[in-house]
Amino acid sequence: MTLANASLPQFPMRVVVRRTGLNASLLRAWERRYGAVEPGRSEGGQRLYSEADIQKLVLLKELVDEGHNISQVAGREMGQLRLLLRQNGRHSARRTHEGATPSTGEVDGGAAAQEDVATRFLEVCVDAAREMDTEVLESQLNRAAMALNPSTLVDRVLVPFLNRVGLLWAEGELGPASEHVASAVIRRFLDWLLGTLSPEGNAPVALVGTPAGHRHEFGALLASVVIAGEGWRVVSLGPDLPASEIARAAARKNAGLVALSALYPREDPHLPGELRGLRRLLQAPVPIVVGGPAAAPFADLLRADGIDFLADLAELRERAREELPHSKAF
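In the form predicted on its own, what is the structure of this chain alone?
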């Protein structure tokens, strides 16, 4: 192939996904956030990639498999990427627990295969949290994002990881510093994952946050990722917002869904009134859904006020799919 042909945008995304092993959402993230490649466009606006783009993406995938962060290598020239790979070949004494995880290619073989791989990633991440090894933890989370579909990543890696870290901290096996380090890495990763999954264009808007008096926002961050994965453009409101501010944001952003997380304090006596006030303040019949152990005791009361309590992220995923405007047309 000549140099000119190698630079010619001609391959659609499905070809690039097949040849590189990268899934489409990660490929878009590498382009948008890190400028890994700059695809051309067909007359209809479809992304088109060149042979050179594909070769670079293959090299980047191999480097990420070796433990490099994509942010550090995405902007390098092909020659530099090949040199890094040769250097890695000469100095390939990797951590043994890193070698126990699969490559970044998305795992085939159905739900059972995905869950098996997710379990392996989970154990590696918990070990990294114990050792306060942020580099390994970040690397493994990034690799899990490439190997697993978003729902398996959330349900089988992220949620169990946060539960395990909390349990280990409560039992004294993790010190406060280790717990804080792990939480900081997860927060950065969830922010990145949300950006990766967020749809382009004029997608419907969902607001996600926590109600007044509730400052623990990991539930809201996970909810944001789940909702974005179903095609919503998520606006993260952050923690501890009064009903009046949530309603104002919903009106300004023309939101089609409001999702709130209430983790702590448990059985907050002010929560039902706060959510009831939000229901009254919303100018349109925007669905309000709430999850978390603090809201669970009030589930029936909330439903009577037109607010749906969802028991877990699987229910949230299904509800977000149902409420998506185009899905209601069928």
Given for the second form:
Protein chains: 2
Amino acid sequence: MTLANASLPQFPMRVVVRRTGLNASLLRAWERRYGAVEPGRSEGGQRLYSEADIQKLVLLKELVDEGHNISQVAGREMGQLRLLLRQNGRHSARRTHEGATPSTGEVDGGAAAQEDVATRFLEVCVDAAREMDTEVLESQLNRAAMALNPSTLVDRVLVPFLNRVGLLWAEGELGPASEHVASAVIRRFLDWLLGTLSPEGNAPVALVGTPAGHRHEFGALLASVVIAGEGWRVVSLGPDLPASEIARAAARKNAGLVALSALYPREDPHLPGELRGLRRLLQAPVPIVVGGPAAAPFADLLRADGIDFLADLAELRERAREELPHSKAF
Amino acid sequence: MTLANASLPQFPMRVVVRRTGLNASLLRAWERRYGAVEPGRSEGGQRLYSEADIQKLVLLKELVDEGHNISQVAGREMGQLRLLLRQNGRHSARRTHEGATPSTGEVDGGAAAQEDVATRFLEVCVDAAREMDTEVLESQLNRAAMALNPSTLVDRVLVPFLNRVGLLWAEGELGPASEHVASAVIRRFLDWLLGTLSPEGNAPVALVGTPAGHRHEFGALLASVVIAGEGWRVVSLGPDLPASEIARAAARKNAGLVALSALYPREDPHLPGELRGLRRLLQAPVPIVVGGPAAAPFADLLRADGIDFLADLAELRERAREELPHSKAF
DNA sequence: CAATCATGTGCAAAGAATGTACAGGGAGTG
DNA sequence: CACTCCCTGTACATTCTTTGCACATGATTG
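Could you present the same protein in the form predicted in complex with the DNA, rather than the form predicted on its own shown above?
Once more the chain from above appears, this time first in line as the rest of the complex follows.
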């Protein structure tokens, strides 16, 4: 899902063998017996694998090496495979997951199916929030995490869900209690997701938080998840921090990226000054990015000061990937 | 802990063997003879364990290592198992294969020792917070949770730690960033602890939150942990809730206890009115308890209205135990 | 003390799961 | 054309699991 043309069939067998470490017979066996991938064919009938195929095969190999049955994992989607891998990888019994449908379930339905699944999750989550049913909400979120890949999860479920909850609250359809309860569940879930997506070793550090005066932290949490998903080790500073503090933390943590989220006081007049101050305090050329509606009006102003405004999480995702010092393959 | 999809059968035997340290024969014996777990099956009939199964097996192994009879514990639910483990105090014999310690290996290996350990943890945690070292902080908290029983953990580590951090912050020794980072870790930890201590089945529900105007939520979180530890299913409403909302939630959840924490605006003049309102709105004779310095001045006033002020978490613990409608034994 | 439980472990035969090899025939390419 | 790579289909070998039963050891009980 990285490259735009990830699904273009183009790699012949030998490339796949080299890149996955699986031998040719085995690749054919996995395809025939478990439908692990479905490579295209050349005119003459030879297999042509896509980048996505290769990625999936790599994940499958890792899972099999960890002890999973190929028959059990071959049919699953990328998102599930990644989560499984992470959970199992930290073989701690700390986190769990839960599933509804047995393995025989859906084959790679493609992006359209994912969308569909995503909106269904969204609806159920909203209902659960309305009913203040934390357990259903939590289990739905988890199920969504299993069924979707991380970016779809964030873009199609979490963000819309938070918006909907905010809306319903503003309209008085949702009492503050429901809203709080839902928030708590979401926050815990995001914390968990952050932990799950965080890279293991010593990845470069990204600082995430909200500027002084901004106390809404969900934007920052989502940003953390996105950034962690791209391979950064995220240090979550929390909300409402003065520039000096952020700078201090950046120095101490030797941060390679600072991301801030400004949601609520909409046209906060202090915001540009605050950010400029931060820019000045960060001696090293650490990139600073800001997102959120409160920052939008100042986009140009900020850019002039070397602070980039990002319109949405997709931009953030891309930026996080670009800034990653050590852009490894796959 | 909770997150949640623990019931998807997917792990083959060998993974379970590796992760639990139990051998295959024994797993089958426990299943056959005591119904310890009921793994799903693959099409070919091979066992597929869920994450929940694995967790249960891990707990069973620990209990057996501590001297419990497998036949006595195999059939119990997760919540009971956790409780049992905690009761046995620090499961110091964590890694030992031999069931060396007989069942009599009694609890308090000396309260004094626990105290000692607790203060050591406290010191390390404070240092970690000062250094903004989330990883050390987190791991120390986890270790403390393992080493101490829940009440010691809360009374001798968590509460003093929060106090210390607050103090250092007030004195300017700790920057807001450090404070926030520490808070985030603590909150996550408390969330986890809450999940761990929560009983499984359908225990009676306790509502926990803070009254309108009170936005500091750690008191409520600690209260949640304490109450959950006594066997309630806690619904955490979050901070800053008007009486009407709390009442609505109580009705909806059929709460058997409402606990509120009021920390900050110290002598909040609205507090008694707010609570009286709540008392009025709760038609059923649901007990309401309040804690925290902000409520202390009104203790007598409130008591006259049928709302009990509790001076500390120990009192809360006792009260929670008393109020528990004595349901099932174990 | 003897009989009985409780519980961990060992074994054999049958079946599953899965990696690999081989044969005969095209495909791709210079 | 020659040479290598790849395709399909089939067969095999190996390693895991499963079931059922037996056994050893230690604790409990009559």
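Each form is matched to the other, and the largest set of C-alpha atoms that superpose within 1.5 Å is called the rigid core. Residue numbers count along the first chain shown, from 1. Model, not experiment: these values are computed from the prediction.
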Quiz prompt | Threshold 2 Å Cα movement between these two forms for residue 288, core superposed | solution = no
Quiz item: Is residue 26 one of the residues whose Cα moves 2 Å or more between these two forms, with the core superposed?
Solution: yes
Quiz item: Is there a C-alpha shift of 2 Å or more at residue 16 between these two forms once the rigid core is superposed?
Solution: yes
Quiz prompt | Cα shift between these two forms at residue 44, which is computed once both forms share a superposed rigid core (Å) | solution = 39.3
